[in-house]
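Only one chain is included here, represented as structure tokens and corresponding to the form predicted alone.
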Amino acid sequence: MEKKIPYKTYLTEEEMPKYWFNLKAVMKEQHDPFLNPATLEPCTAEDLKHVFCDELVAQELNTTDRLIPIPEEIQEFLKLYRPSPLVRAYHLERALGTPAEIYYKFEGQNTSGSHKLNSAVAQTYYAKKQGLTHLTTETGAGQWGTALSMACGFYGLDLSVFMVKCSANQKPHRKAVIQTYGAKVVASPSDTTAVGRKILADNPTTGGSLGCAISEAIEVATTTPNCRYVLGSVLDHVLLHQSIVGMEAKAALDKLGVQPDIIIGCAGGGSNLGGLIAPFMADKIEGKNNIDFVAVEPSSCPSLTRGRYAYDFGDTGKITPLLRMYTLGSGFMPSPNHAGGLRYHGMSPIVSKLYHDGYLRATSVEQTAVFKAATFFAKCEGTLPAPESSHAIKVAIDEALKCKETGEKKKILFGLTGTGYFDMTAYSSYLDGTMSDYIPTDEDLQKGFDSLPKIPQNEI
């Protein structure tokens, strides 16, 4: 008789990864370098250290070390909520009537309700070690702001969080949690910064965007003594910290003797997806598997599926280095009715490069379909999923139903990045029928593309 796989598989504390996995050390080609917008030359470490912590800059530029040790102090903090479980979704499988095996890596077992704490604690640790006293950041749906406020509260650093205005209005309780941990929350765009005032002058009714909030956070970081800016997604060092998710998932699946056929992750800036797939993708690059990797993004902010692969600013105010990525243009303003996160105009350079080179595919889904999948999942598995994670749930269900039609017994893994208990306004909107879908027209997207830098590198 075949041995039954347990509902939940945990690693022991001793089995928890002691290293982060640096996918760049395995990639056959690196993504293009960041460019200094003033000179259009590759950014040096010194260029980046004006904005970011020194050790994070070193990690950002590291393309050679496959494994990077996790400091013991960070490991001790991570043990407060890690290792996180790998869950076999038996109830979901039965409800779908699928022969597929469905697994998910659940990252919601901390107060922030998401995977974001994995990088927040690392970045704050390095800031404290450097002797900094203040950090700034942006947050969209609020998960990153919550996670960073927790880490800063633990390490005793001051924190200013610029929260996308429509999210701040939709999620007052998320704002309250951030404030509980001692951080200051500013709805963005605001009149507290020069770039915020300019954005409001150009568009007084805007609900904001991550690009706007990044601009404000960087302005404050670069004009405040002993302060740096930290980011919760997109950059290489953030994906590095999130690789602990994929390494735990792989170790748990190896324990079970399971090799996934499909791995699915939601994709906004790329931190969750990049962290989940890192060790599996390395094996694919080295010819050890042929896993189908799927990035799922909202139809309202479709950077991979409808964006352009170009150099672009990471922020609306155009003060960051230039990143080569799939982007809708830093001037793109996502619809304020989008109820999840995943609002960023661009995609991680690592994820963008992998997608461009054909190592993964991407799809976009509309938000009413996402919330339909989320409520179905909640009824089956008992956990109320975050709207962001529910993008992955939607496609996992679709893939499982394809297996029902074909009879294939594929093994599906997706990332459940967190819980949706701070997202009840969005759930209420779906349940009372007031939620609407928004898909930008080609004309809408063109406005964002028109904001792309006119530089020789984008003429290629």
Second form
2 protein chains.
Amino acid sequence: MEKKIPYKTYLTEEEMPKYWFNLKAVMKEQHDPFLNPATLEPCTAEDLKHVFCDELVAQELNTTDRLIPIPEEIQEFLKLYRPSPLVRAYHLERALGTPAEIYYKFEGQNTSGSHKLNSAVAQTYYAKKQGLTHLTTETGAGQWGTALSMACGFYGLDLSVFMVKCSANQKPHRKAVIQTYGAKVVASPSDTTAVGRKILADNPTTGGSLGCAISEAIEVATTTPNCRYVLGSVLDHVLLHQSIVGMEAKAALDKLGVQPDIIIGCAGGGSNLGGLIAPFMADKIEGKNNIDFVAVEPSSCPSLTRGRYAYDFGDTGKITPLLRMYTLGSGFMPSPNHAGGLRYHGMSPIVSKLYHDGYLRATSVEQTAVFKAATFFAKCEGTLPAPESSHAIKVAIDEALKCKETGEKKKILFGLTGTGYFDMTAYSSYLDGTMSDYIPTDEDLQKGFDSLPKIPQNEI
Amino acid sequence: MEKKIPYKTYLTEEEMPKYWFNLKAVMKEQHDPFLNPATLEPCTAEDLKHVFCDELVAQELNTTDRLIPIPEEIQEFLKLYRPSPLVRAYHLERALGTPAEIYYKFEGQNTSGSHKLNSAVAQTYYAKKQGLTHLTTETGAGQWGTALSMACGFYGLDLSVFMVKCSANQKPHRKAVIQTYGAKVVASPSDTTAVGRKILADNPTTGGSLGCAISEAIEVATTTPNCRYVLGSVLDHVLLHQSIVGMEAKAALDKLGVQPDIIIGCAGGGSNLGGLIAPFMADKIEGKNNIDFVAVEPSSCPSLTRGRYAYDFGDTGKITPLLRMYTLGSGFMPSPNHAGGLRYHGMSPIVSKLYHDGYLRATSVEQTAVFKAATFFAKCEGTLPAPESSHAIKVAIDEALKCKETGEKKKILFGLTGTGYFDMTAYSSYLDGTMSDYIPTDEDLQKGFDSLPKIPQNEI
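Requested next: the structure of the form predicted together with a further copy of the same chain (the form predicted alone having been shown above).
Let's see the whole complex now, leading with the same chain.
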């Protein structure tokens, strides 16, 4: 008799990954280097060390080591909430009547409510090891801010979190969680930084954006002794830390003897998607599988599906290095939609490069359809998903329904990045029918593109 | 080399309990029977079936079967979020510098945020099987209402949740979660029932209580066709369903070769405590261990430590059967403290009987000390605990610190019943220093005792 696949598969602590997977060591071409905006020369490690701590800079620039050891101390912290379960969505399959097998890797079983903690602990550990005493960051939906406050609470570092103003207003409880772990929360844009004051002067009623919040956090980090900035997505070292998600998922699927046909992840800055797909994508690049990788983004902030592949600033204040990525322009002001974590104008350079080179495809979905899928999923599978994660659920359901038509027994894996317990304002607006969809017009997008740096590299 | 105990121990799905543990089949004496308040005769099964569904009445009255099989369909639902982990609190031990070993059984890894789902699924399943179409209940902190909405969403039953008004106001997001799963939420006392209107007339500004909400829910259940009332705590069948917590904990500890010296649980209605201790207490009754069982309650609502062991109504409206239990009197109006789930005037008859017969001890703790312990725990162990659960954390920490003085290596197990993600209003008031403690005076308590039924059985 065939052994039944369990609802949930947990690795043992011994089976947990001891290494992060560095996808760049496998990629046939690297993404273009960061540029110093003043000189338009590639950034050196020295340039980056003013902003990021040393070990993270080394990881950011590492294109050669396929596996990077996870320090023992970080493994000890990870065991507080990992391994995360790989779940077979039997009840969802049954409700859809699909012959497809649906699996999800569930990252919501920790107080940050998402995968973000995976990188927060690593970045905080290295900061502590370097003797730093203070970190700054931004947060949108609040998951990253919570994750980092947990790590800083654990390691005893001061933390200032610049929280996108519209999220701070929608989510006072998120703010309280961050404060419980001992961090300071500042609604962004704020009057505590030069860049915040400038943004407020130009647009006093703005609800803020991740881009604004990043500018403020970097300003504080670079003007405060023993302080560095940490970022929860986009950068290569963040994707590296998130590769533990994919490593665990692959180990669990291998144990079950399951080879996925489709892997779906929501994409805001790209860290969840990049981490989830890392070891699977390596196999694809090396010709060992032909998995259909799908990035899902909101129609309201369609970096991959409607953006430009160009050099751009990572922040609204234009103080970061220039990154070549799919972007809507750092001047793009997303509507205050509710999937706060997906409201970023750009996209991870690694994910962008993979997309550009045809290794993954992208699709965009509208907000009300996403909440419909989220509510359906909650009733079937119990867990109330985060709006961000629900973008992946929506597409997983669509793919499973296609299988129902064709009779294909595809194996679908998606990333359930987190829970929606702090997103009830959004759920309420869905339930009472006041939620609306927003799709930027070509004119809206053009305004964002007009903000792209006018440099020779963007004139190709 | 001794095998290191992992941070988290999960049973496999095959190892999950297939039976509930019925502690009453082991107890040397049964608690006194329910009385019909009109006749003062013991309630018959027929009396109870007007309120509760048939199978639950059978379970309520079962004093003979030690193990009761969990139906296959319920097991399938349980696998959505169980087994729950048994966690070794290494980081907490280290922070306390204690030689004690601290373990907790963590029930917060589901969207209800607590152990309540264990009974919700069972009660909803039996209601569905009996052909009922509608359920009513009350909820305090909101965990039970959420749990029941999840089960009713899954099985497709209508549900009306009477939510204690002060909790409904403190926790609008909890309400939204319940609504997302398709249930109706009514703030109690409400003008939708006769008993609610009477309570409002007597006390228009009341924040409500579990007792009031129970009265309203029962009134609707007994006046609506195909409708029954379900209760999330107190009753024997609820403790039966919660025994899965203790069964899993014992199986996991047995696997690890660990025999606990102390088991600590918070006690509101007693379902968590009763479920956690069930199989361990059976061994104690049978002389196989000498575990120190500790019930922890809030100083603001001290049913065990300052209550009377008497026959009382389960609700404020005085429409339930009479239960012999430790009680503050159904007329006791607890202060609107924040551990909503512990604001019940009474206590499970099983827990009451065990306490009365000296099998467990009880202690009460003050609110600010509880939140101090909760915040400390969150920083060490990552998880932000529910205020209710934090009562057990506070006493576990105290016991571990005693071990630090004596050098004893006691093995402490406590129930971490849930997460505090919907309790951030309370955490905020702790953080900003506006939280206060409340200890009822003897006069406050006397008012409650004056509401006890004047019946011969209470004149002993």
